[in-house]
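Just the one chain here, laid out as structure tokens, in the form predicted on its own.
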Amino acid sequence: MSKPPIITARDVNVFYGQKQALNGITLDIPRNKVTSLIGPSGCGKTTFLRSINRMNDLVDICRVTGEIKIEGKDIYDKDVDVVELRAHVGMVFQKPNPFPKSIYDNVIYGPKIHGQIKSKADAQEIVEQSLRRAGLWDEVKDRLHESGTGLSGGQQQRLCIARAIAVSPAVILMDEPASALDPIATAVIEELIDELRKKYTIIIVTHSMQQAARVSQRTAFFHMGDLVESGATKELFTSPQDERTQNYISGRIG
């Protein structure tokens, strides 16, 4: 029997003031898989991503209706602790954004805030494990107390991934995590994503259909605030059901 989805979105609408950015999105996100959100600029994919950890709450004029449940719990319930939610659902942004602190302090920042560290040995273990999972440990283990901002772009992005996984999230959201990186660093991040899905559920917004095809098992195509279709990545790219998907994949809209 297949596992129930980790995230279920039902009839999710997002408004910025009078403007509706998402129209009744209903989507299931399977556990331990990579789900890509694709579509032209301004189609709502990042808005949807940001509604999964309530980042849209930070925008005063933003209003969300409908239901998003993670592991069966409605994340927009009034008793939900948003800080805890964001530990459970990590986020990696488009541009690497390490804190202006040491590599060590970048990784340990979240676990400290969430009271997950009982001892110095605890801290050391979390830092090493997170950096290993992010494929960065061997490159930085001798310079943990140097600034994270001194790393290369690709290393900074892996540091941000280490920072996201240090608090043991169930889900990692990635908003175009490789768009600011060169092809070699991008390939490293893509390999890492494939490795991380054994332990985490990953949702990635990407402009690159090639990237979606390489890293994800499921793909959802957004267009003008609508979820046009979603399904297994291979099927969506080879035999899309909707003409708009076909047009986007073949480059006729974009």
Given for the second form:
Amino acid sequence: MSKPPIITARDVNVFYGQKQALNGITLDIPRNKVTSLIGPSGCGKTTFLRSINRMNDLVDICRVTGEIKIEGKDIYDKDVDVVELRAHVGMVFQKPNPFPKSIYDNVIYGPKIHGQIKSKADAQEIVEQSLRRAGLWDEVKDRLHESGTGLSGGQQQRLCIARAIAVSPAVILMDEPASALDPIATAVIEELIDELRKKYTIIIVTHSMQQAARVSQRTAFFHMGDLVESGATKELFTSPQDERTQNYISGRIG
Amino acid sequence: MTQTEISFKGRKRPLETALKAAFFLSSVIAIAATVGIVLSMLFETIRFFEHVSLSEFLFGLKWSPQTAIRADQVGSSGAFGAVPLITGTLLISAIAMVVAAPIGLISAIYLAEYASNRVRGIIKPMLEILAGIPTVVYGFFAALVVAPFLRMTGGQLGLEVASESALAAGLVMGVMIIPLISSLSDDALNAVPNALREASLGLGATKAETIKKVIVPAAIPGISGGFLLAASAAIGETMIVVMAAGLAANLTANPLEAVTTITAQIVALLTGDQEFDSAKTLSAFALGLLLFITTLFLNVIAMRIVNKYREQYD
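Since the one above is the form predicted on its own, can you give the form predicted in complex with its partner chain too?
Expanding to the full complex; the earlier chain stays at the top.
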């Protein structure tokens, strides 16, 4: 028996003003797996990702209908506090965006605001553990108090991953986390993602089908606001059921 | 087969040359005028220091520039210690900054982070109107409304408030520089990349936490640059202090007393008929140069900070 999915989305519609960006998305996200969302630009994959931690709330004209449940709880319920939601659903962005603070302060930022730190020893432990999990510890352990913005692009992105991990989320959302990085830094991030899924559920938006194939176990293909097809990554890439999926993965559209 | 002869010789383009010269001249005129002003101030200042020593000017505690016309009259030599003027200027500017810095910064945070586009569209132009009010109107307001009000209120509380108090001038000057501070701080806050806001909110920080811990710290260089420019504007401000601060060169830190400022003294020294080689008249140039150096220094530091900060995020 497989475990129940950690996230269930049912008939999710997202509107920006009059324009509908997502049309009735229904999708299950399995726990401790990497699920990638692929599709051409403007297909709604990032919109879907951002509705999982309610970052869409920041856009005044954005409206979400339908139901997204995490561990069985509807995150669009009236009594849901987005602050608590985002403590459980971390996010890594397209461009590395470390705060202009020290590496140490970057990692400790989230745990501090969530009151997870009781002592200095706690803080040090969280910093070391998060940086180790993000595969950055050995590179920065001697300069924790230098600025995070002084690191290379790939290191900055791993710092952002460490920063997200530090809050101990259950789910990590990644919005094209390697698109601003060179191939070597990308490879490091991809290995890291594979390592991280042991502890976290990961949803990754990517433009690169090779990346989706390399890092994810499940793939969902979006096209013009519709979820066209989803399934095991291997199957979706070798025997797509829908013509649009086939066209996309063979490079005819997108 | 014949080959067409080609030539790369250009024709004369007199208009181009003339325009280029005109552009160059226009830019030189502004610079030349500034250099001329500075030099003339410098020469007159040097002449002033033939009468009064530099150390007396910079460290003297008494300012009383009235020199007698004939040498045998009483009080034939004035006192030219600029310290009371410097402290008066700083006192009024400090009061202005105490008023303007928090109000300007907080209103900038509201505008940049909380206000909807509609509210922003109303408030920003209003602040700009505030910035466009002629300073003589502020001066007027300070002298005829604020100063009497402070004197009356102070009287009821049993405090002795001079009719031309530093407080009145400082408060009104503070209102005058609020738009300057809020507009420069607003620019600095807006220059903080949205990615940082998202990073913080994405970690579950509230809006207030994000502003306090990420946005404002990231904008601090730009904000402090704005503060320095505002301080420089306050130090150089003239009309308000001429009308509201008075001419008594008191050496005091009490905001309820009358003080005078460098600018107000320059106006007083040069109003009316003057002999152009008396120490009294020449002292105005020395004060002018002192003021110029101070504000130039503040402006240069401020611009450096602001520019350095801009590069950081481009």
